[in-house]
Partner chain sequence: MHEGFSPAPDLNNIYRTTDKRNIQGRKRCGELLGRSVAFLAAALVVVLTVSIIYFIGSKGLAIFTVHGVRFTEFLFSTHWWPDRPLEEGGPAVGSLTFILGSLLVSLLAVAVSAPLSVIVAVFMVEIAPVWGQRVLQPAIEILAGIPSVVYGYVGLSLLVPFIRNYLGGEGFSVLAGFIVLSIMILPTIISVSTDSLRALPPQWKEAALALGSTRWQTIRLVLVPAARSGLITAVVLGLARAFGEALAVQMVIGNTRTIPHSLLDPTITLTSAITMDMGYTIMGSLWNSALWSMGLILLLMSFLFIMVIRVVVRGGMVR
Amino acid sequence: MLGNRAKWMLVLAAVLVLVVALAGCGGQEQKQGGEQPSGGQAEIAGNLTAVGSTAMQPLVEQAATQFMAKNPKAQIVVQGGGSGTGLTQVASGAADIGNSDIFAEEKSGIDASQLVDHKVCVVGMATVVNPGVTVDNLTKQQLVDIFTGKITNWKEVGGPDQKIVVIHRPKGSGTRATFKKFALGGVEDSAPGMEQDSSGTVRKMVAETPGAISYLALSYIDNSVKALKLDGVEPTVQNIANGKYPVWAYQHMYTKGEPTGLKKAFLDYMLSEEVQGQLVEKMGYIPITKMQVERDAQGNITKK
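Using the sequence just given, produce the structure of the chain by itself, in the form predicted in complex with its partner chain.
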(Lines of atoms letter the chains of each structure in order from A and count residues from 1; the text may use other names and numbers.)
(Lines give C-alpha, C1' and ligand atoms only; values in the text may rest on other atoms or scores of the structure.)
Protein backbone atom coordinates (compact mmCIF):
# COMPACT_ATOMS: atom_id res chain seq x y z
CA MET A 1 0.00 0.00 0.00
CA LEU A 2 2.64 2.46 1.12
CA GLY A 3 4.99 1.27 -1.58
CA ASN A 4 2.31 1.91 -4.14
CA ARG A 5 1.58 5.31 -2.76
CA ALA A 6 5.25 6.21 -2.81
CA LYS A 7 5.39 5.16 -6.43
CA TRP A 8 2.41 7.33 -7.27
CA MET A 9 3.98 10.27 -5.49
CA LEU A 10 7.16 9.73 -7.46
CA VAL A 11 5.30 9.67 -10.75
CA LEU A 12 3.33 12.77 -9.81
CA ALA A 13 6.49 14.55 -8.72
CA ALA A 14 8.19 13.63 -11.98
CA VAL A 15 5.26 14.96 -13.99
CA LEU A 16 5.24 18.16 -11.96
CA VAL A 17 8.97 18.69 -12.47
CA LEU A 18 8.54 18.13 -16.18
CA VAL A 19 5.67 20.60 -16.40
CA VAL A 20 7.56 23.23 -14.44
CA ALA A 21 10.67 22.68 -16.52
CA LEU A 22 8.74 23.00 -19.78
CA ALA A 23 6.94 26.09 -18.59
CA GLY A 24 10.27 27.51 -17.48
CA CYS A 25 11.79 26.89 -20.88
CA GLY A 26 8.90 28.56 -22.64
CA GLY A 27 9.11 31.56 -20.38
CA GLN A 28 12.78 31.95 -20.86
CA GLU A 29 12.52 31.78 -24.60
CA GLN A 30 9.88 34.47 -24.64
CA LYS A 31 11.85 36.68 -22.35
CA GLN A 32 15.16 36.32 -24.12
CA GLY A 33 14.01 35.88 -27.69
CA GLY A 34 12.15 39.18 -27.57
CA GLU A 35 13.90 42.50 -27.56
CA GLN A 36 17.59 42.92 -27.15
CA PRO A 37 19.18 46.27 -26.60
CA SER A 38 20.46 47.28 -30.01
CA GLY A 39 23.32 49.31 -28.58
CA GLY A 40 26.68 48.63 -30.18
CA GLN A 41 28.56 47.13 -27.25
CA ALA A 42 25.71 45.15 -25.66
CA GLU A 43 26.56 41.55 -24.88
CA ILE A 44 25.28 39.12 -27.48
CA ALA A 45 22.86 36.77 -25.80
CA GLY A 46 19.45 35.22 -26.26
CA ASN A 47 17.63 32.76 -28.46
CA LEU A 48 17.08 32.82 -32.19
CA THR A 49 15.42 30.46 -34.63
CA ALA A 50 16.17 30.29 -38.34
CA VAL A 51 13.77 28.16 -40.40
CA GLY A 52 13.43 27.33 -44.07
CA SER A 53 15.31 26.31 -47.18
CA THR A 54 16.99 22.93 -46.95
CA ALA A 55 19.52 24.06 -49.56
CA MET A 56 20.80 26.64 -47.08
CA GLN A 57 20.46 24.55 -43.96
CA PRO A 58 23.98 23.05 -43.86
CA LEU A 59 25.60 26.45 -44.29
CA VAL A 60 23.48 28.23 -41.68
CA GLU A 61 23.91 25.37 -39.23
CA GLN A 62 27.66 25.46 -39.59
CA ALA A 63 27.77 29.24 -39.23
CA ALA A 64 25.50 29.07 -36.19
CA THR A 65 27.79 26.54 -34.51
CA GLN A 66 30.79 28.81 -35.05
CA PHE A 67 28.82 31.84 -33.87
CA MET A 68 27.69 30.10 -30.69
CA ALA A 69 31.25 29.01 -29.93
CA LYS A 70 32.23 32.68 -29.95
CA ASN A 71 29.16 33.90 -28.08
CA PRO A 72 28.38 31.26 -25.49
CA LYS A 73 25.28 33.11 -24.29
CA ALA A 74 23.60 33.01 -27.69
CA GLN A 75 21.46 30.06 -28.68
CA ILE A 76 20.65 29.63 -32.38
CA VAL A 77 18.35 26.90 -33.64
CA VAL A 78 18.39 26.12 -37.36
CA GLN A 79 15.56 24.13 -38.95
CA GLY A 80 14.69 23.05 -42.48
CA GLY A 81 11.19 22.75 -43.85
CA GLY A 82 11.57 24.38 -47.24
CA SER A 83 11.62 27.93 -48.54
CA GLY A 84 7.84 28.31 -48.35
CA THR A 85 7.89 27.35 -44.71
CA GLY A 86 10.72 29.77 -44.00
CA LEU A 87 8.85 32.66 -45.58
CA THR A 88 5.53 31.91 -43.86
CA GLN A 89 7.12 31.32 -40.49
CA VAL A 90 9.01 34.60 -40.52
CA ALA A 91 6.04 36.53 -41.89
CA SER A 92 3.80 35.21 -39.11
CA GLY A 93 6.46 35.94 -36.49
CA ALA A 94 6.92 32.30 -35.51
CA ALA A 95 10.59 32.32 -36.51
CA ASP A 96 13.15 35.09 -36.22
CA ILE A 97 14.80 34.42 -39.55
CA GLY A 98 13.29 32.80 -42.64
CA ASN A 99 15.71 31.13 -45.05
CA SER A 100 14.65 31.01 -48.66
CA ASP A 101 16.10 30.35 -52.12
CA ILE A 102 13.49 32.55 -53.74
CA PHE A 103 12.51 36.17 -53.38
CA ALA A 104 9.57 36.74 -51.05
CA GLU A 105 7.93 38.66 -53.90
CA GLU A 106 7.88 35.48 -56.00
CA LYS A 107 5.85 33.54 -53.47
CA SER A 108 2.16 34.34 -53.63
CA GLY A 109 0.39 34.76 -50.32
CA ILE A 110 3.32 36.47 -48.60
CA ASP A 111 3.30 40.13 -47.70
CA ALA A 112 6.80 40.88 -48.94
CA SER A 113 6.69 44.52 -47.85
CA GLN A 114 6.96 43.50 -44.19
CA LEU A 115 10.08 41.45 -44.75
CA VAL A 116 13.66 42.66 -44.97
CA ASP A 117 15.87 40.73 -47.36
CA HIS A 118 19.44 39.78 -46.44
CA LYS A 119 21.20 38.05 -49.31
CA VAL A 120 23.83 35.82 -47.81
CA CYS A 121 25.29 33.95 -50.73
CA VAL A 122 24.52 32.47 -54.13
CA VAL A 123 24.04 28.87 -55.12
CA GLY A 124 24.39 27.67 -58.67
CA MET A 125 22.36 24.85 -60.14
CA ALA A 126 23.39 22.53 -62.89
CA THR A 127 21.76 19.94 -65.10
CA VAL A 128 23.06 16.55 -64.05
CA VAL A 129 22.89 13.25 -65.89
CA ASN A 130 23.84 9.67 -65.25
CA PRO A 131 27.58 9.18 -65.92
CA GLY A 132 26.68 6.66 -68.65
CA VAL A 133 25.21 9.42 -70.81
CA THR A 134 27.85 10.58 -73.26
CA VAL A 135 26.32 14.01 -73.88
CA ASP A 136 28.10 16.82 -72.06
CA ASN A 137 26.49 19.92 -73.44
CA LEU A 138 22.85 20.83 -74.03
CA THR A 139 21.42 23.95 -75.54
CA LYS A 140 18.62 25.74 -73.77
CA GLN A 141 16.17 24.59 -76.46
CA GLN A 142 17.23 20.95 -76.06
CA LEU A 143 16.82 21.26 -72.32
CA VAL A 144 13.34 22.71 -72.75
CA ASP A 145 12.41 19.91 -75.16
CA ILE A 146 13.63 17.28 -72.71
CA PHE A 147 11.86 18.75 -69.71
CA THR A 148 8.61 19.25 -71.58
CA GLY A 149 8.68 15.70 -72.92
CA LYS A 150 9.27 16.51 -76.62
CA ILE A 151 12.60 14.71 -76.69
CA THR A 152 12.52 11.32 -75.03
CA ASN A 153 15.64 9.60 -76.31
CA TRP A 154 19.27 10.60 -75.83
CA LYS A 155 20.09 9.91 -79.48
CA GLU A 156 18.05 12.97 -80.48
CA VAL A 157 20.62 15.18 -78.76
CA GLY A 158 23.69 13.28 -79.90
CA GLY A 159 23.91 10.66 -77.19
CA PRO A 160 23.41 6.89 -77.05
CA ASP A 161 20.13 5.23 -78.10
CA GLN A 162 18.65 5.31 -74.63
CA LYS A 163 15.41 6.48 -73.07
CA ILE A 164 15.62 9.73 -71.14
CA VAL A 165 14.42 9.37 -67.55
CA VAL A 166 13.42 12.76 -66.17
CA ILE A 167 13.63 13.24 -62.42
CA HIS A 168 11.96 16.32 -60.98
CA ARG A 169 12.00 18.03 -57.64
CA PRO A 170 8.52 18.69 -56.20
CA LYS A 171 6.62 21.68 -57.54
CA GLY A 172 7.35 24.49 -55.15
CA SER A 173 10.90 23.42 -54.46
CA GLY A 174 13.21 26.42 -54.63
CA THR A 175 15.66 24.50 -56.80
CA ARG A 176 12.93 23.55 -59.27
CA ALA A 177 11.65 27.11 -59.42
CA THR A 178 15.14 28.45 -60.13
CA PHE A 179 15.87 25.82 -62.73
CA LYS A 180 12.56 26.40 -64.49
CA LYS A 181 13.00 30.14 -64.51
CA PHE A 182 16.61 30.44 -65.64
CA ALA A 183 17.44 27.21 -67.45
CA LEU A 184 14.10 26.60 -69.14
CA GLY A 185 13.17 30.24 -69.57
CA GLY A 186 9.99 29.84 -67.56
CA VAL A 187 8.51 27.03 -69.66
CA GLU A 188 6.43 24.61 -67.58
CA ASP A 189 8.56 21.50 -67.08
CA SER A 190 5.73 19.06 -67.58
CA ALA A 191 7.57 15.99 -68.90
CA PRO A 192 6.22 12.88 -67.22
CA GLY A 193 8.85 11.89 -64.72
CA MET A 194 9.62 10.81 -61.25
CA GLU A 195 9.82 13.22 -58.37
CA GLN A 196 12.03 13.14 -55.33
CA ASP A 197 11.92 15.45 -52.40
CA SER A 198 15.50 15.65 -51.25
CA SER A 199 18.59 16.61 -53.18
CA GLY A 200 20.47 13.67 -51.71
CA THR A 201 17.97 11.15 -53.06
CA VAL A 202 17.91 12.87 -56.46
CA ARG A 203 21.67 12.47 -56.66
CA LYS A 204 21.40 8.77 -55.78
CA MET A 205 18.67 8.25 -58.37
CA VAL A 206 20.58 10.00 -61.14
CA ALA A 207 23.77 8.16 -60.26
CA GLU A 208 22.07 4.76 -60.44
CA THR A 209 19.39 5.11 -63.11
CA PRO A 210 20.67 4.72 -66.68
CA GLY A 211 19.63 7.66 -68.86
CA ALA A 212 18.53 9.81 -65.94
CA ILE A 213 18.52 13.61 -66.06
CA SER A 214 17.80 16.06 -63.27
CA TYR A 215 19.17 19.22 -61.70
CA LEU A 216 21.04 19.82 -58.48
CA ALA A 217 22.55 22.65 -56.51
CA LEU A 218 26.30 22.76 -57.07
CA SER A 219 26.84 22.04 -53.38
CA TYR A 220 25.33 18.58 -53.95
CA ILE A 221 27.24 17.61 -57.09
CA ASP A 222 30.01 15.05 -56.72
CA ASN A 223 31.69 12.41 -58.90
CA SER A 224 28.71 10.07 -58.94
CA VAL A 225 26.83 12.30 -61.40
CA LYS A 226 27.84 14.33 -64.43
CA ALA A 227 27.14 18.06 -64.59
CA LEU A 228 26.31 19.33 -68.09
CA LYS A 229 27.29 22.55 -69.79
CA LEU A 230 24.45 24.83 -70.79
CA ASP A 231 24.90 26.41 -74.23
CA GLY A 232 28.57 25.55 -73.93
CA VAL A 233 29.07 27.32 -70.60
CA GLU A 234 30.33 25.25 -67.72
CA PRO A 235 28.57 25.70 -64.35
CA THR A 236 31.55 26.95 -62.39
CA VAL A 237 31.86 29.52 -59.65
CA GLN A 238 33.73 31.81 -62.03
CA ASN A 239 31.05 31.63 -64.75
CA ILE A 240 28.28 32.27 -62.27
CA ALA A 241 30.07 35.18 -60.64
CA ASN A 242 30.65 36.96 -63.95
CA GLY A 243 27.14 36.32 -65.17
CA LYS A 244 27.91 33.88 -67.99
CA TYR A 245 26.07 30.93 -66.46
CA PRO A 246 22.50 31.94 -65.70
CA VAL A 247 21.11 29.24 -63.42
CA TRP A 248 21.68 30.42 -59.88
CA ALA A 249 19.72 31.77 -56.96
CA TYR A 250 20.35 34.02 -54.02
CA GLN A 251 20.18 32.45 -50.61
CA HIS A 252 18.05 34.88 -48.66
CA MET A 253 17.66 35.28 -44.94
CA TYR A 254 14.50 37.25 -44.29
CA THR A 255 13.62 39.10 -41.10
CA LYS A 256 10.37 40.78 -40.20
CA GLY A 257 11.33 44.42 -39.95
CA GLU A 258 14.89 45.62 -39.48
CA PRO A 259 16.90 43.18 -37.38
CA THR A 260 18.12 44.16 -33.93
CA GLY A 261 20.25 42.63 -31.22
CA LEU A 262 21.12 39.01 -31.70
CA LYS A 263 19.41 38.85 -35.10
CA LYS A 264 21.55 41.68 -36.36
CA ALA A 265 24.70 40.26 -34.83
CA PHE A 266 24.13 36.88 -36.48
CA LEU A 267 23.26 38.34 -39.88
CA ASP A 268 26.35 40.52 -39.70
CA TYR A 269 28.34 37.42 -38.89
CA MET A 270 26.90 35.64 -41.94
CA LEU A 271 28.26 38.50 -44.08
CA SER A 272 31.59 38.69 -42.27
CA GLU A 273 34.83 37.64 -43.87
CA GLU A 274 34.94 34.57 -41.66
CA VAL A 275 31.79 33.10 -43.19
CA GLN A 276 31.97 34.60 -46.67
CA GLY A 277 35.68 34.00 -47.18
CA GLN A 278 35.93 30.47 -45.83
CA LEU A 279 32.77 28.63 -44.89
CA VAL A 280 30.66 29.61 -47.89
CA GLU A 281 33.15 28.43 -50.47
CA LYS A 282 34.11 25.36 -48.50
CA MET A 283 30.50 24.20 -48.55
CA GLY A 284 29.96 24.73 -52.26
CA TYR A 285 28.19 28.09 -52.27
CA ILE A 286 29.37 31.34 -53.84
CA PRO A 287 30.07 34.34 -51.60
CA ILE A 288 27.79 37.31 -52.24
CA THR A 289 30.89 39.52 -52.23
CA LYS A 290 32.29 37.72 -55.29
CA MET A 291 29.26 38.31 -57.51
CA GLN A 292 29.90 40.74 -60.34
CA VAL A 293 26.24 40.82 -61.39
CA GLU A 294 23.06 41.51 -59.50
CA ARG A 295 19.58 40.24 -60.05
CA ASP A 296 16.25 41.55 -58.82
CA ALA A 297 13.05 39.73 -57.99
CA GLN A 298 11.87 39.99 -61.60
CA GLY A 299 15.01 38.26 -62.83
CA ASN A 300 16.61 41.36 -64.44
CA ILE A 301 20.36 41.20 -64.35
CA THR A 302 22.58 44.21 -63.92
CA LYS A 303 26.35 44.56 -63.70
CA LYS A 304 27.52 45.58 -60.26
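Based on the form predicted in complex with its partner chain presented above, generate the structure block for the form predicted on its own.
Below you will find a single chain and nothing else.
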Protein backbone atom coordinates (compact mmCIF):
# COMPACT_ATOMS: atom_id res chain seq x y z
CA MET A 1 0.00 0.00 0.00
CA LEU A 2 1.25 3.46 -0.88
CA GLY A 3 1.40 6.12 1.73
CA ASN A 4 -0.40 9.47 1.33
CA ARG A 5 2.88 11.18 0.40
CA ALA A 6 3.53 8.63 -2.39
CA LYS A 7 -0.05 9.02 -3.72
CA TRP A 8 0.30 12.77 -3.90
CA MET A 9 3.60 12.37 -5.70
CA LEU A 10 1.94 10.12 -8.31
CA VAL A 11 -0.93 12.57 -8.80
CA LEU A 12 1.51 15.45 -9.20
CA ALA A 13 3.57 13.51 -11.77
CA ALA A 14 0.43 12.67 -13.76
CA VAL A 15 -0.61 16.31 -13.78
CA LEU A 16 2.83 17.38 -15.00
CA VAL A 17 2.71 14.79 -17.83
CA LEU A 18 -0.73 16.05 -18.83
CA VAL A 19 0.40 19.68 -18.82
CA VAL A 20 3.44 18.87 -20.97
CA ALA A 21 1.29 16.90 -23.42
CA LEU A 22 -1.26 19.70 -23.72
CA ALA A 23 1.52 22.23 -24.25
CA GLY A 24 2.94 20.07 -27.06
CA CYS A 25 -0.41 19.79 -28.77
CA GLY A 26 -0.95 23.50 -28.46
CA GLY A 27 2.42 24.20 -30.09
CA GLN A 28 1.69 21.82 -32.96
CA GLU A 29 -1.66 23.46 -33.61
CA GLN A 30 -0.03 26.87 -33.55
CA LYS A 31 2.64 25.73 -36.03
CA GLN A 32 0.11 24.21 -38.46
CA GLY A 33 -2.06 27.25 -38.21
CA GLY A 34 0.88 29.44 -39.21
CA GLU A 35 1.36 27.47 -42.45
CA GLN A 36 -2.21 27.77 -43.49
CA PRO A 37 -3.54 30.72 -45.50
CA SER A 38 -4.54 33.56 -43.25
CA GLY A 39 -8.04 33.25 -44.62
CA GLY A 40 -9.64 34.99 -47.57
CA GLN A 41 -7.81 35.27 -50.89
CA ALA A 42 -6.19 38.64 -51.54
CA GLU A 43 -7.95 40.67 -54.18
CA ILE A 44 -6.10 40.76 -57.51
CA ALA A 45 -5.70 44.30 -58.77
CA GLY A 46 -3.31 46.55 -60.66
CA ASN A 47 -2.01 47.22 -64.17
CA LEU A 48 0.17 45.00 -66.34
CA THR A 49 1.59 45.31 -69.86
CA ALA A 50 2.56 42.28 -71.99
CA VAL A 51 4.44 43.10 -75.20
CA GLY A 52 6.04 41.13 -78.02
CA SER A 53 5.32 38.20 -80.34
CA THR A 54 2.40 38.75 -82.70
CA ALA A 55 2.18 34.95 -83.06
CA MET A 56 1.26 34.81 -79.36
CA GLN A 57 -0.85 37.95 -79.32
CA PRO A 58 -4.30 36.40 -80.03
CA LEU A 59 -3.87 33.83 -77.24
CA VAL A 60 -2.59 36.29 -74.64
CA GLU A 61 -5.27 38.85 -75.55
CA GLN A 62 -8.07 36.30 -75.16
CA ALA A 63 -6.64 34.95 -71.90
CA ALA A 64 -6.29 38.50 -70.58
CA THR A 65 -9.92 39.24 -71.44
CA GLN A 66 -11.06 36.16 -69.50
CA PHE A 67 -8.74 36.97 -66.58
CA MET A 68 -10.00 40.56 -66.32
CA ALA A 69 -13.61 39.35 -66.37
CA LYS A 70 -12.81 37.30 -63.27
CA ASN A 71 -10.73 40.07 -61.68
CA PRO A 72 -12.39 43.40 -62.48
CA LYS A 73 -9.72 45.44 -60.67
CA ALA A 74 -6.92 44.03 -62.86
CA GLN A 75 -6.05 45.82 -66.10
CA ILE A 76 -3.91 43.94 -68.65
CA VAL A 77 -2.75 45.57 -71.90
CA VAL A 78 -1.43 43.22 -74.61
CA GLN A 79 0.64 44.64 -77.46
CA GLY A 80 2.51 43.15 -80.45
CA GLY A 81 5.74 44.47 -81.88
CA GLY A 82 7.57 41.17 -82.34
CA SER A 83 9.58 38.87 -80.08
CA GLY A 84 12.68 41.10 -80.22
CA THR A 85 10.67 44.04 -78.95
CA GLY A 86 9.12 41.93 -76.19
CA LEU A 87 12.50 40.73 -74.94
CA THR A 88 14.08 44.19 -75.14
CA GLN A 89 11.21 45.86 -73.32
CA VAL A 90 10.95 43.35 -70.49
CA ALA A 91 14.74 43.41 -70.03
CA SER A 92 14.72 47.22 -69.79
CA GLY A 93 11.72 47.28 -67.46
CA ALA A 94 9.50 49.03 -70.02
CA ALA A 95 7.09 46.05 -70.04
CA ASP A 96 6.02 43.66 -67.28
CA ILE A 97 5.98 40.58 -69.53
CA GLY A 98 7.88 40.00 -72.77
CA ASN A 99 6.12 37.57 -75.13
CA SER A 100 8.55 35.74 -77.40
CA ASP A 101 8.76 32.85 -79.88
CA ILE A 102 12.49 32.55 -79.25
CA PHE A 103 14.63 31.88 -76.18
CA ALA A 104 16.06 35.02 -74.57
CA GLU A 105 19.51 33.50 -75.10
CA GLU A 106 18.96 33.83 -78.86
CA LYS A 107 18.44 37.60 -78.66
CA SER A 108 21.61 39.66 -78.77
CA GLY A 109 21.96 42.84 -76.72
CA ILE A 110 20.08 41.73 -73.60
CA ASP A 111 21.13 40.04 -70.37
CA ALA A 112 19.15 36.79 -70.55
CA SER A 113 20.32 35.79 -67.06
CA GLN A 114 18.02 38.46 -65.56
CA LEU A 115 14.93 37.05 -67.26
CA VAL A 116 12.75 34.19 -66.06
CA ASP A 117 11.24 31.96 -68.74
CA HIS A 118 7.60 30.88 -68.51
CA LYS A 119 6.74 28.53 -71.39
CA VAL A 120 2.98 28.57 -71.83
CA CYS A 121 2.53 26.45 -74.97
CA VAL A 122 3.93 25.60 -78.43
CA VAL A 123 3.07 27.03 -81.83
CA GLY A 124 3.79 25.48 -85.20
CA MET A 125 4.71 27.56 -88.24
CA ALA A 126 4.03 26.74 -91.85
CA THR A 127 4.93 28.02 -95.29
CA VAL A 128 1.83 29.64 -96.75
CA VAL A 129 1.00 30.59 -100.32
CA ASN A 130 -1.79 32.28 -102.19
CA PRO A 131 -4.60 29.73 -102.80
CA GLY A 132 -4.07 30.11 -106.57
CA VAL A 133 -0.66 28.41 -106.32
CA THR A 134 -1.16 24.71 -107.16
CA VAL A 135 1.98 23.50 -105.35
CA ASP A 136 1.23 21.54 -102.14
CA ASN A 137 4.71 20.55 -101.01
CA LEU A 138 8.23 22.00 -101.05
CA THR A 139 11.48 20.40 -100.06
CA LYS A 140 13.74 22.25 -97.67
CA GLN A 141 16.17 22.96 -100.54
CA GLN A 142 13.37 24.36 -102.74
CA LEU A 143 12.32 26.56 -99.85
CA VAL A 144 15.88 27.83 -99.41
CA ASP A 145 16.15 28.52 -103.16
CA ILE A 146 12.89 30.50 -103.14
CA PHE A 147 13.71 32.56 -100.06
CA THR A 148 17.23 33.35 -101.32
CA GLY A 149 16.01 34.37 -104.78
CA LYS A 150 17.49 31.44 -106.73
CA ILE A 151 14.01 30.21 -107.75
CA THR A 152 11.71 33.02 -108.86
CA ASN A 153 8.88 31.28 -110.78
CA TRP A 154 6.43 28.65 -109.50
CA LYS A 155 6.92 26.53 -112.66
CA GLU A 156 10.44 25.70 -111.39
CA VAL A 157 8.87 23.70 -108.53
CA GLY A 158 5.94 22.16 -110.42
CA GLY A 159 3.49 25.06 -110.20
CA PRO A 160 2.02 27.54 -112.69
CA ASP A 161 4.10 29.86 -114.85
CA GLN A 162 3.81 32.65 -112.34
CA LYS A 163 6.26 34.95 -110.59
CA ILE A 164 6.93 34.13 -106.94
CA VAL A 165 6.26 37.09 -104.63
CA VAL A 166 8.18 36.69 -101.37
CA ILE A 167 6.84 38.37 -98.24
CA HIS A 168 9.40 38.58 -95.45
CA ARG A 169 9.12 39.29 -91.74
CA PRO A 170 11.33 41.94 -90.09
CA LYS A 171 14.57 41.07 -88.31
CA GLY A 172 13.01 41.26 -84.82
CA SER A 173 10.27 38.75 -85.65
CA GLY A 174 10.35 35.51 -83.68
CA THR A 175 8.38 33.82 -86.46
CA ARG A 176 11.14 34.80 -88.89
CA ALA A 177 13.86 33.54 -86.53
CA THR A 178 12.08 30.19 -86.08
CA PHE A 179 11.41 29.78 -89.80
CA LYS A 180 14.99 30.67 -90.70
CA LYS A 181 16.42 28.26 -88.14
CA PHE A 182 14.22 25.21 -88.68
CA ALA A 183 12.78 25.55 -92.21
CA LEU A 184 15.75 27.16 -93.99
CA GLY A 185 18.49 25.50 -91.98
CA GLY A 186 19.85 28.87 -90.82
CA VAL A 187 20.16 30.37 -94.32
CA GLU A 188 19.33 34.09 -94.48
CA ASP A 189 16.14 34.80 -96.47
CA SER A 190 17.63 37.36 -98.83
CA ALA A 191 15.28 37.18 -101.85
CA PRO A 192 13.87 40.52 -103.06
CA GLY A 193 10.36 41.02 -101.71
CA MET A 194 8.03 42.89 -99.41
CA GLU A 195 8.35 43.00 -95.63
CA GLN A 196 5.49 42.99 -93.10
CA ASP A 197 5.77 43.02 -89.33
CA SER A 198 2.35 41.69 -88.38
CA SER A 199 1.09 38.13 -88.79
CA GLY A 200 -2.39 39.40 -89.56
CA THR A 201 -1.09 41.67 -92.33
CA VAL A 202 1.06 38.87 -93.77
CA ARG A 203 -1.99 36.62 -94.01
CA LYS A 204 -3.98 39.36 -95.74
CA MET A 205 -1.20 40.08 -98.25
CA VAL A 206 -0.63 36.42 -99.11
CA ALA A 207 -4.38 35.94 -99.57
CA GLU A 208 -4.66 38.96 -101.90
CA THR A 209 -1.37 38.74 -103.86
CA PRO A 210 -1.17 36.21 -106.75
CA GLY A 211 1.94 34.03 -106.46
CA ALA A 212 2.70 35.16 -102.91
CA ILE A 213 4.61 33.04 -100.39
CA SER A 214 5.44 33.67 -96.73
CA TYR A 215 5.12 31.85 -93.39
CA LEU A 216 2.70 32.06 -90.47
CA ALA A 217 1.99 30.57 -87.09
CA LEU A 218 -0.67 27.87 -87.39
CA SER A 219 -2.91 29.97 -85.15
CA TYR A 220 -3.18 32.50 -88.00
CA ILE A 221 -3.85 30.06 -90.85
CA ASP A 222 -7.38 29.95 -92.23
CA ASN A 223 -9.04 29.25 -95.59
CA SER A 224 -7.75 32.51 -97.10
CA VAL A 225 -4.22 31.04 -97.50
CA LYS A 226 -2.79 27.57 -98.23
CA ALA A 227 -0.32 25.85 -95.90
CA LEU A 228 2.33 23.69 -97.62
CA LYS A 229 3.93 20.42 -96.56
CA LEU A 230 7.66 20.47 -95.89
CA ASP A 231 9.53 17.46 -97.30
CA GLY A 232 6.17 15.68 -97.52
CA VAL A 233 5.21 16.27 -93.88
CA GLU A 234 2.05 18.23 -93.06
CA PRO A 235 2.29 20.96 -90.41
CA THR A 236 -0.23 19.33 -88.07
CA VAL A 237 -0.43 19.26 -84.28
CA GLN A 238 0.30 15.53 -84.25
CA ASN A 239 3.39 15.85 -86.50
CA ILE A 240 4.71 18.70 -84.38
CA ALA A 241 4.06 16.93 -81.07
CA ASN A 242 5.86 13.76 -82.15
CA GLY A 243 8.81 15.63 -83.67
CA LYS A 244 8.19 14.80 -87.37
CA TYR A 245 7.54 18.41 -88.38
CA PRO A 246 10.42 20.65 -87.26
CA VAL A 247 9.18 24.22 -87.59
CA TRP A 248 7.74 25.11 -84.20
CA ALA A 249 8.56 27.27 -81.22
CA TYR A 250 7.77 27.56 -77.55
CA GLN A 251 5.59 30.47 -76.60
CA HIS A 252 7.59 32.17 -73.86
CA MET A 253 6.35 34.81 -71.44
CA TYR A 254 9.45 36.32 -69.85
CA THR A 255 9.57 38.34 -66.63
CA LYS A 256 12.47 40.27 -65.18
CA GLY A 257 13.05 38.27 -62.02
CA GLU A 258 10.51 35.98 -60.37
CA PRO A 259 6.96 37.29 -60.86
CA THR A 260 4.86 38.49 -57.93
CA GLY A 261 1.39 39.94 -57.45
CA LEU A 262 -0.64 40.48 -60.61
CA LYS A 263 2.15 39.16 -62.88
CA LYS A 264 2.26 35.87 -60.99
CA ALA A 265 -1.52 35.60 -60.86
CA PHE A 266 -1.82 36.12 -64.63
CA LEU A 267 1.01 33.69 -65.46
CA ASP A 268 -0.57 31.10 -63.15
CA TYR A 269 -3.82 31.63 -65.04
CA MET A 270 -2.03 31.05 -68.38
CA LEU A 271 -1.02 27.61 -67.06
CA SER A 272 -4.45 26.83 -65.59
CA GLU A 273 -6.71 24.12 -66.96
CA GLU A 274 -9.07 26.82 -68.21
CA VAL A 275 -6.39 28.14 -70.59
CA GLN A 276 -4.29 25.02 -71.25
CA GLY A 277 -7.20 22.60 -71.54
CA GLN A 278 -9.54 24.84 -73.51
CA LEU A 279 -8.26 28.12 -74.92
CA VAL A 280 -4.81 26.96 -76.12
CA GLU A 281 -6.13 24.23 -78.42
CA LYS A 282 -9.21 26.19 -79.47
CA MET A 283 -6.94 28.95 -80.81
CA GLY A 284 -4.56 26.65 -82.72
CA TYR A 285 -1.71 26.32 -80.22
CA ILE A 286 -0.38 23.13 -78.63
CA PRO A 287 -0.34 22.54 -74.85
CA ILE A 288 3.16 21.74 -73.61
CA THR A 289 1.78 18.59 -72.00
CA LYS A 290 1.05 17.17 -75.47
CA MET A 291 4.64 17.51 -76.71
CA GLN A 292 6.50 14.22 -76.97
CA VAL A 293 9.80 16.02 -77.64
CA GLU A 294 11.50 19.04 -76.11
CA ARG A 295 14.00 21.53 -77.46
CA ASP A 296 16.70 23.64 -75.83
CA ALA A 297 17.93 27.12 -76.73
CA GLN A 298 20.51 25.62 -79.10
CA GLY A 299 17.78 23.81 -81.03
CA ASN A 300 18.68 20.33 -79.79
CA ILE A 301 15.71 17.96 -79.73
CA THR A 302 15.28 15.19 -77.20
CA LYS A 303 12.47 12.72 -76.58
CA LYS A 304 10.53 13.28 -73.38
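Quick caveat: nothing in here was measured; it's all calculated off a predicted structure. By rigid core we mean the largest C-alpha set that fits within 1.5 Å across both forms. Numbering follows the first chain given and starts at 1.
Once the rigid core is used as the reference frame, the Cα position of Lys73 differs between the two forms by 2 Å or more. Annotation for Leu262: C-alpha shift of 2 angstroms or more between the two forms, rigid core superposed. Rotation of the smaller rigid part against the larger between the two forms, from C-alpha superpositions: 12 degrees.
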